[in-house]
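Read the single chain below, which is given as structure tokens and is the form predicted on its own.
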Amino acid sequence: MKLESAKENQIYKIFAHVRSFFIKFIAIILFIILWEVLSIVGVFDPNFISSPTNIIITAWQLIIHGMIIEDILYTLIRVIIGISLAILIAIPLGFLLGGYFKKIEESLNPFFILLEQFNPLTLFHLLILVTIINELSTVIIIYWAAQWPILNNTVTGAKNVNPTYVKVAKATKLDKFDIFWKVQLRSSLSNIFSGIRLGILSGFLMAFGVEMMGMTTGKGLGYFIMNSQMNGEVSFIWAGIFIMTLLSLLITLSINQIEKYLCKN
């Protein structure tokens, strides 16, 4: 009895995963199914728009055929250089701007509020004349449309730890690091976080924008993309879209796993 009552709970939690993925993935799958239908009954033209199932096709064969691994490598390390930057000036940085030193907040504010304003990709061919390299440049460009809204988030979230916490940490007489590390930036990491995810959502964009502009080596996604359009390969262009908004999936859902490691320690 006490197996068959352990078989049923284990089945039950399954059941209870399976029902809560469903609810929450719902309207994605749904999209899939009526775009696939739709492909198959010919209201969309596969000259233009590919099925699902043709996508998921062309991208599998593209990986393993190796025709698009090395595209997927350059804009992948472009984009976690360019974020990364982002990150280890953006945070520090935002911490400086929230609160705690207010003659240099006061100071800097208008001025970081109008580069924030600058297209990055006006200034990518006045980034190539300057460093005089590509890769450089387009990494540049990565990092200056990725620190705003960590930069953003992170001021918020310095200015919205509560003082009673400082307060009850002073009194237990930790010194100024123990602070900051212990309660200021733990109480921040939840808007430090979610400038990160638009951090990166923005990098991948800026990525594809500069590699369709075919200014980088030749290699990328965007530049891929911009080949198979040229090409006249529709499927080419739907699988590196698919490809790069995989990855961008991929790494958001792996800083979520960070956040919610380092919130729970």
The other form holds:
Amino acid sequence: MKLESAKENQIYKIFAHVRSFFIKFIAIILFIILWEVLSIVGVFDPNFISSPTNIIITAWQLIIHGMIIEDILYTLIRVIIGISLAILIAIPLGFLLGGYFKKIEESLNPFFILLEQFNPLTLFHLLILVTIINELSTVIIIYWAAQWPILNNTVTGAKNVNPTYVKVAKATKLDKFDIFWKVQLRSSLSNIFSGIRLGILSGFLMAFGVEMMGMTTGKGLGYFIMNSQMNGEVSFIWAGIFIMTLLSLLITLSINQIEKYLCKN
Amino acid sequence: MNLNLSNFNENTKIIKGHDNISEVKEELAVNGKEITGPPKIRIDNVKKIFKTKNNKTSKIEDFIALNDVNLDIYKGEFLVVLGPSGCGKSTLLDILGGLSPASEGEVKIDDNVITEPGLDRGIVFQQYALLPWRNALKNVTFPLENNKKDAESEEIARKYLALVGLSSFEDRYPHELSGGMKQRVAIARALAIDPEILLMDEPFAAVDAQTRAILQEDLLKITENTKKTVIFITHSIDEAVFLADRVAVMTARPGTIKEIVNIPFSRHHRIATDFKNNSDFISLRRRVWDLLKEEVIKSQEITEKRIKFEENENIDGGGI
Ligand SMILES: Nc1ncnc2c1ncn2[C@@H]1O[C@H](COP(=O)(O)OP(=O)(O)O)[C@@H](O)[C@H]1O
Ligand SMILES: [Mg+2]
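Let me have the form predicted together with the partner chain next, following on from the form predicted on its own.
Following is the full complex, with the preceding chain placed first.
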């Protein structure tokens, strides 16, 4: 009797899981099905738009034949280094400006907005001359684009730390270091992570841009896509876009996991 | 326990500045409090000046928030500071908590001048001030974590959550708690370090009247059982008269202690009888209101004057 109800419970739980999964992803699923159907019916010309199944099969083929692995790794590593740099620089800078030197932040803010508007791609050639190394300039451009949302969000987070929380910490005799870790950083965490997620998007955008310009060493997903375009390999273009999107999604998801883990403690 | 009124009048004698200890002793004896030794906390000529920037002239000006505050608080006493809003109550509490220094004068606890926060003082802040990313238990362990092991902190925190009646809510996050529950957690957190002194800044201002009445009773019981010295800030006369052994009435800004009113009834009497509907309570409330009324009007006049001033200036500006 008891066992049966436990079993029922388990089944119900699984059912509830599946249901919530469907509710969450129903829009994506419908979108893909519609895309596939329109491709099969012939509304989408396969010379321009590949069908979802075709994209997945092509991507899989490219991977198992090792035709795209190197490009994936290049893009991935460039983006990871660029974004890590952005995180390492923008978060401490954001705290200095938003938390400790508010006056300076006020004066620097307009200047930062100006810098942010500036598109580093336009200076790419100059940057290569200065840094000599292609890879370095690629990473710098990704870093540049990724740092602004992280910096802005960190400043906002640091500025908006409830001063009463800091008082609570001071009243219990925490030192500056502990107050920073346990209160100021902790209460800005969700702001910072929103910034990082935006940073990942613009980082990938820039990586794509730089690689498309073909000025890199001829590696990376952007380069792969541009090359396929020149060779008229439509399904390769789509597979490249698919993989790039997947990479961005994977990094964002792992950032979400890190956020969840940090917020638990 | 029925006090006759002539006795009661005698016991609500007014004292200014620093008290005559023997007089206070007599007074507090009526509350069922026995005073031994000198004051636990001595506030001595405390003045607080904020530097503020005048918006019009951009000049830095002195803004006197507190002026010449003198007050003695005895061990085990429940002292309520009552004053109109903006008179500097929170400022005074910050100084007592060691969170901000006095511009002049000093505060001594057991003859030691306060220069920084200390674990001898637990503070309940005006807003709930619970850390939203921590559940009830972790909010209470917060002040313990640096000195104790996790398991020990949690054990102590559980004990204090039980004391405030929240044992089954330890996993709840602040946004999942009602206003009254949040305030209970805040009290548990202040008690967790087992301080001798409890500083409370309008802790019940944001909860509904019914919940407040229950919180007040519970607070009286808890502080009586744990033998804390309490400084409790409020702008509510009813709350002051119900909770206090003595009420220190403050003036409008710049805040100073106007008068100290003794509440000559034991805590037990206040809880056990229907004290709030008692004629003694009502006449005490009237007396305190008479003291406070003038200050409330004064603090409002200050704002009115300022509004008129700004209007005049606008007209002048338009003429040029
Ligand atoms: N850091 C500060 N700088 C300038 N003025 C302040 C500061 N803190 C408080 N004040 C002013 O001091 C006065 C007293 O404030 P406060 O102690 O919070 O009053 P209360 O708690 O009695 O309502 C108010 O007019 C307030 O605006
Ligand atoms: Mg206040």
